[in-house]
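Consider the single chain below, provided in structure tokens and representing the form predicted on its own.
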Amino acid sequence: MSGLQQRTLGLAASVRKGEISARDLTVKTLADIEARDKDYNCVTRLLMHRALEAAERVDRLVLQGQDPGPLAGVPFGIKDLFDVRGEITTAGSKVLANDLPATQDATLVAHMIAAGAIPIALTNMDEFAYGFATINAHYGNTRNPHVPERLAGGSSGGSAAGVAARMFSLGLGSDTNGSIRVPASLCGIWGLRATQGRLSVEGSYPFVPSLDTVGPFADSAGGLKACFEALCARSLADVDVGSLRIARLGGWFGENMSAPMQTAIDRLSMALGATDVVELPEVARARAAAFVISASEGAGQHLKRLRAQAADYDPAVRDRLLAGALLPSTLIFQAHRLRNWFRDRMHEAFAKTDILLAPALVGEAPRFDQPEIEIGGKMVSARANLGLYTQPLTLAGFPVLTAPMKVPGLPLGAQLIARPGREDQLFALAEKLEAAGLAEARLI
């Protein structure tokens, strides 16, 4: 076993007690990433100076008997669309490689450092966050630590794979259509797409401004909660997990699962007593609307640069952006109307339940040389359909926590969905699942 030997909360406790120094831990972590990342390609840049600076601050506070923060000494990876002072924010593209360095940290990066966490590295991603696979023409592909011949998922794949590989305990990502939920599931770790608007996106490079959401990855349910509390700079109230009403999403979310995913979701539903089934209407149209909004807004972000630097874009991303620029305004308007309608239906779905349960993906991570998977009896693009279950939920902006189910074989994740602002309920259920041995991060 390589990399970090303690999980987030235990690591922070050891640093706070002075049992290990944040600087020693940081030096070992940086060396470990340099030695092992060639196998996975999670990291695009190490933040040696900033990491050591933050670690020395934590150690100084410990020696002075002051509180270094709840995440003292815990290393975290940062998706390379968040500003880090002194670094160029590339958003996974050489198109931005000559931009000026950021003059200050993104809000979430600043909150993590204030909580004692150590900014250890910038992580790989799909170019401009437009993808589900972390296949990147500029910086290479991120490989799944469990089976390097398989996808890590995306677009926040570098952060997710780095946590799964024990390179860092926590990671920051963004989720527009599933970019936290997909890699968390494929890499077997905890992830949270927060309620839209609850966590600041200031200092992060936009993809689809009306849908973009940010959130953390973690090596444990408790670590995920502690990270979220640091990001929103407030503690969550305790929740009576026994009082939570849990139901299962059916219809669209009950079809097309692989046999292992079907078995895992059935087992989890049974363990939670989730016998009620809720069906959302017009899910296929909701997913189509998410595609339209993503393509049109994404294109709007890049038209000026495309006119000047089209050849510098990843060809696949460039073609998607150009196609989005050609969408008719009537179609975009209809997509936003459907979004508002679908959000109302989502609120209605919670009339008699607190948490909805759904699969995160159809099944396990596809191989790089596996371009197609079966959906509805047809062979379709694997990469384009990794968001089959995540993308429809994007429209409503509800919080979704990905729980790594404890299963044999390759990692599989479940989506836990709550009302807006009820991340506290999601964390209460996540910690229950972890304590019961029903969910656990799979680290190598």
The other form holds:
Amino acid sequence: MSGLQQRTLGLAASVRKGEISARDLTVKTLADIEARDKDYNCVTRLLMHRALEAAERVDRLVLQGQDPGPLAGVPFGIKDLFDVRGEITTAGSKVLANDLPATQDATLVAHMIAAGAIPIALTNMDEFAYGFATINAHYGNTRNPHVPERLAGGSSGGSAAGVAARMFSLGLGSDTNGSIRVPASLCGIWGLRATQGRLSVEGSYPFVPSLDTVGPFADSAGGLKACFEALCARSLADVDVGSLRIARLGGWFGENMSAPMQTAIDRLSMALGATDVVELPEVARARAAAFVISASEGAGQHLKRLRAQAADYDPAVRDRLLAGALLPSTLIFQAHRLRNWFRDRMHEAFAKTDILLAPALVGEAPRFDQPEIEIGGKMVSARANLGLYTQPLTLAGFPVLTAPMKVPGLPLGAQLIARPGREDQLFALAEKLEAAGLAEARLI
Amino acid sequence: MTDPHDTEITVLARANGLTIPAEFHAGVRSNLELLRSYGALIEGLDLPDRLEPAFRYEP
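Okay, that was the form predicted on its own. Show me the form predicted together with its partner chain next.
Everything in the complex follows now, all chains and molecules, and the chain you saw is the first one.
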């Protein structure tokens, strides 16, 4: 059997006890990725030297009786927009290919290594994180490990699919409009978009600075929590999960679901006693504001290069960025005012609840040859609408955890949303769902 | 005869120092139309004059 055979916490425990050598595990993991990734295209570069260097450090500390860190020996994938010392950060593009290699690790990468985790590979993404599909004209498409003729989702698709394929236990991604939540849902794993500003974006290539967040994927709820604690370099306090009040988001978030998603969300709501339904106002406008801010800021980020070498971009991304550059600035101002207004509505939605529950996507992963899906009775672009339920929440910056619901058929994720800074509540609920058999990462 | 949409893209692009080749126009136009539909949604909501933009944003 190929791929990692233990999940994050079990693997770290075995390495910490000296039952498994981190170096041996790393060598096997690198060989496994080389052998199997041709089927999925999760990885753009293996970090052979850095991985072995980190593994040998862990083994040395174990041998010396010192603490190698809570994630000792656990391999993690890194979306190729995080700086890794000695590597060129491509952000999924060719236009940065002549940049100098990074001189130091991004803050999150450094925190993972300090916790004993092993940087195993850089992972595929939509160019400059502008997409929901991990369809990339330069580096190829990442395939869903559960059904390779379907999308893995994006833009952090390589990190998510690599976890689902047991190539690494944890992954780092970014989530501006849903780029962690979408692939986590489609690949059947755990993912977290942290509260805006809670995890450092230092050393990551920006897409939309107003909305960008970075965060983890994991093979288990406990692994996701341990990873988050490593990323913010502090332990979370325990939460009394029984005291959490849970409600379901209705309105926009109750429409357009596929039959399997509707059934799964109904079942999860019932199991959690989430009988109250909360409706957010003006969700379509909130999503529109996120769209417009993304296009405009993304264009601003790339304007100089678009003037000189637009033809070198992935054509799909190029056209989005160029269109964003043509928007009037007054519209961006209005979108940012709407953002403040929507944040207040989000806080009001939490007046009588601690956690809100919503679907992550309308349904299962679309096929590569299925360019359209039905939304509101109309056939629309599947790729552009994968963020239908994630993008409006982006605008408010609240933390959202994607839970892989235990369902027959293809993977389906649920969004669990908390107040800003209350990731601890999300992890408590995630661990409860996993223990109760209501959610579980599905690995191949 | 020049397509007025192409002319519009050319003029808007020039205002931002961009020259967009004709072969990119169809893709740019479809994205611009989508963004404009979102723009209409944003501008369709009446917000108080004294509501500040979210440039210094804390969730």
